[in-house]
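What follows is a single chain, given as structure tokens, in the form predicted on its own.
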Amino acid sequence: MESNQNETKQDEINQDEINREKKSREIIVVGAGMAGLLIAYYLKRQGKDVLVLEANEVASGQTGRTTAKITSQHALKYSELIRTIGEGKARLYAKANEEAISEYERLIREEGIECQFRRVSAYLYTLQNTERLKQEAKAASLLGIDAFFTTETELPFDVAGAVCFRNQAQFSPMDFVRHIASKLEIREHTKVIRIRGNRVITKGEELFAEKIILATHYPIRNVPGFYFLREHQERSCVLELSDCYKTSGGYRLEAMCYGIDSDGFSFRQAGENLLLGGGSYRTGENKCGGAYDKLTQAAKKYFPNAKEVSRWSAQDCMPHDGIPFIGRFSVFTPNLYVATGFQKWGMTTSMIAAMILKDMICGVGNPYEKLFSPQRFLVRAATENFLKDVGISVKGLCKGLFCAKTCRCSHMGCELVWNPDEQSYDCPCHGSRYDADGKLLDNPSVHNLQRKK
């Protein structure tokens, strides 16, 4: 009798074993956005087992409401570097940046991607003082970028002085997206809720792997990285524009621009459309609504016989410190890896995970490593953000307590916002978005809101 059910114990443990080894890969990314499918196919590539898990369809989040941009202008970003980690360190960010983008352009070509790809200059502009751009201007030469100062734009309006970076680019990324996700093994509405050592575990399976890559844009896992101290979350808004130029002449914009006063705009052609971007505002904080009025007065302003076509928001997870996370999500967790912080820059910096990780997970060294890891500490430069961000989460999580359960958000218990705008309940702590029925629109959290019904 004993001898039976110790051979019935071994025939489970077996079956377990047997059971595990299905679900086992070398290699599972989470999210398949443009940052997860090109980490995978860069690691499938290398020969590796690849998975990409995705809560909804390929490039659904942040990558299907992009402008585009490769580039390596981040705004004011050159000086601030200089002054804060370096010359040294702030060299190593533009040269990953302007790799970035012609690394785009050779697997490009050597794919035959049609995906309207083009070298273009990229301009910072202002309409008010012009010092900070001859700074930023200087310091971008310095660290080797092909930049300079001028008071020349394509603009369709005068300005005090731009920044013109030479061989940026833009393209299509949906096109981009649909050729590297043909050659990857995805699985989507499948949902991440927990990870847990080797074991990937979603609502309906658990899976497991040597090897785990977060790239849902804000990490889903809270402890032991706490990346909730150490970023929020920002949305921006975009209206795309037809019939801009019937009374212009045949004037094109060719380049792409980026204000750089509070009241700025981003310009950049999209075939025959233009796509017209600004109105930044902190996730949570727009509660009064109006945030796309500005774009739409600027739209008739510059471009009166304009029409609207579409008009969309994106949310961009901001660094402290201004850099990117991007290697071993922490010390205490070898196997699992992160790409987050990308601020408004996705595109070029998720190019830039892809080379970091796949030579991470290959054991090749990598010049940018140090730079982008999550394990840095530059005090220097995170110090001010993080007080202030962990004033306004202090603060949000404090009104949660005394707020209605189904008001508070499910990642930590904030207190959430009402966003007119775009109809959806903002956690102004940390960035979860909720539509007005409590269904999950955007991370860190993973669950709904359990709405009274």
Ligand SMILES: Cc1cc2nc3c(=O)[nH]c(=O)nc-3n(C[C@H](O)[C@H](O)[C@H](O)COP(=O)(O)OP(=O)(O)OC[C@H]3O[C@@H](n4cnc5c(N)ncnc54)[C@H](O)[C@@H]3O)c2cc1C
The other form holds:
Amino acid sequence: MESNQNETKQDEINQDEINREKKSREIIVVGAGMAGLLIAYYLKRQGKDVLVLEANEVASGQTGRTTAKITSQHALKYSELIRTIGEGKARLYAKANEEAISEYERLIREEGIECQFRRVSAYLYTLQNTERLKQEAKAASLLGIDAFFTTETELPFDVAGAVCFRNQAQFSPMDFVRHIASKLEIREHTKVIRIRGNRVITKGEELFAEKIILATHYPIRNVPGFYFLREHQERSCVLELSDCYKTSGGYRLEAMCYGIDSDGFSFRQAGENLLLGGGSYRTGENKCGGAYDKLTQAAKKYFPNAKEVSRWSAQDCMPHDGIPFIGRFSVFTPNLYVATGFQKWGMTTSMIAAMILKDMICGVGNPYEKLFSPQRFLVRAATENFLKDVGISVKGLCKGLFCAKTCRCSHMGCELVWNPDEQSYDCPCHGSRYDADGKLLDNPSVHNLQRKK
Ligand SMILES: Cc1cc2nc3c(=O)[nH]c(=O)nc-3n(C[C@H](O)[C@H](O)[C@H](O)COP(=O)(O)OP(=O)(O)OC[C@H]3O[C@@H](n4cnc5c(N)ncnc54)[C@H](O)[C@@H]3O)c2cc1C
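Okay, that is the form predicted on its own; can I get the form predicted together with the named molecule now?
What follows is the entire complex, opening with the chain shown before.
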């Protein structure tokens, strides 16, 4: 009798082991946006067994709404980086991004991906004082970027000055993403709720992996790592316009342009249409609405006959010190990795993340690992933004204590703010968003609100 019981117990243990083996993978990547897909793709090419888990569908997050400029021109960046982190590190940042552009080109050629990849110039422009742009041109050139100051652009209005970066690129991100996704094992509609050690817990099951990579845009895990104290989210709008050319004699923008003034805009050609971007605000701070109005007014002014084909908005994570977080999630979680904080430049940064994490996991040195390491502490660069963000979070949390539970973010309990433009409830602290019925739209939260409108 006792021996029978022992055998049954042993069978159960064996079955558990078999089940666990079936659910065990070498690497699990959480999130199938540009970052998760590229990281998974390059790891798979190294012979790794990789599974990608995606809460919704491939590229259904910010990647599906990007304007997809592949560029090392990240607004006014290099003069500031030299000031805050020094010339050596700033040069590394520039080099990593320039190499990322080349790697896209190489990969697209090698895989024969039809995604309208084109090398084009990128311009930062101003209608005001040109001093900052002159400095930026100097700083970028010093760091090895092919950059120069000019007053000539292809924009349909005069600018006071501009900085041109030559040999940047643009592409159709969805054509690219579809191809890369076709090479991978991806489970869509599989939301990860929690990560504990090497366990990845979804709504329906528990999986195991030797290495786990969080590519969920904003990390869904709070501690350790404390990313909720280290970055916030910023939202911007885009209008897709047709028939711009009728007004200005065959107008077609070859280059990509980005305004550095507070009311500046982003321009890029996408096939026959033009993408006009702008109207940025910190997520949770568009109480009065009107973000798209700035774009419709600009469209009317610059392209009076243009027709609006579509409009959308998206958001990105803004790290305090102006450098994305790519590497180990924390010193206490050696097998958990993260890629976040892309500051609206996630095309090149996703490629940098793929290169760094591939090398780290394969045990190969990477020249950029230290610069992007989440374990860095760049006090000089981060203090001011850190204090501002902490202030906003404390305010949101305090307000959350006194508001109805139905208006509290399910991430950390901050008070949500209604965004009339998007018909969504937005969290000003960390950027989670919900639709009018409380259904989760954007993380870091992983839960819907407990409410029905
Ligand atoms: C308006 C706008 C324009 C932009 N234009 C440019 C540009 O021109 N050039 C540029 O370089 N960058 C641009 N960016 C930034 C760029 O689009 C983003 O940085 C990039 O797309 C982020 O990619 P990602 O993979 O990190 O995030 P995402 O694309 O959001 O992918 C994250 C994925 O994780 C999934 N996920 C989330 N939580 C879970 C969970 N719990 N379980 C499973 N899956 C989960 C999501 O569903 C999503 O698919 C722009 C950003 C904005 C806001």
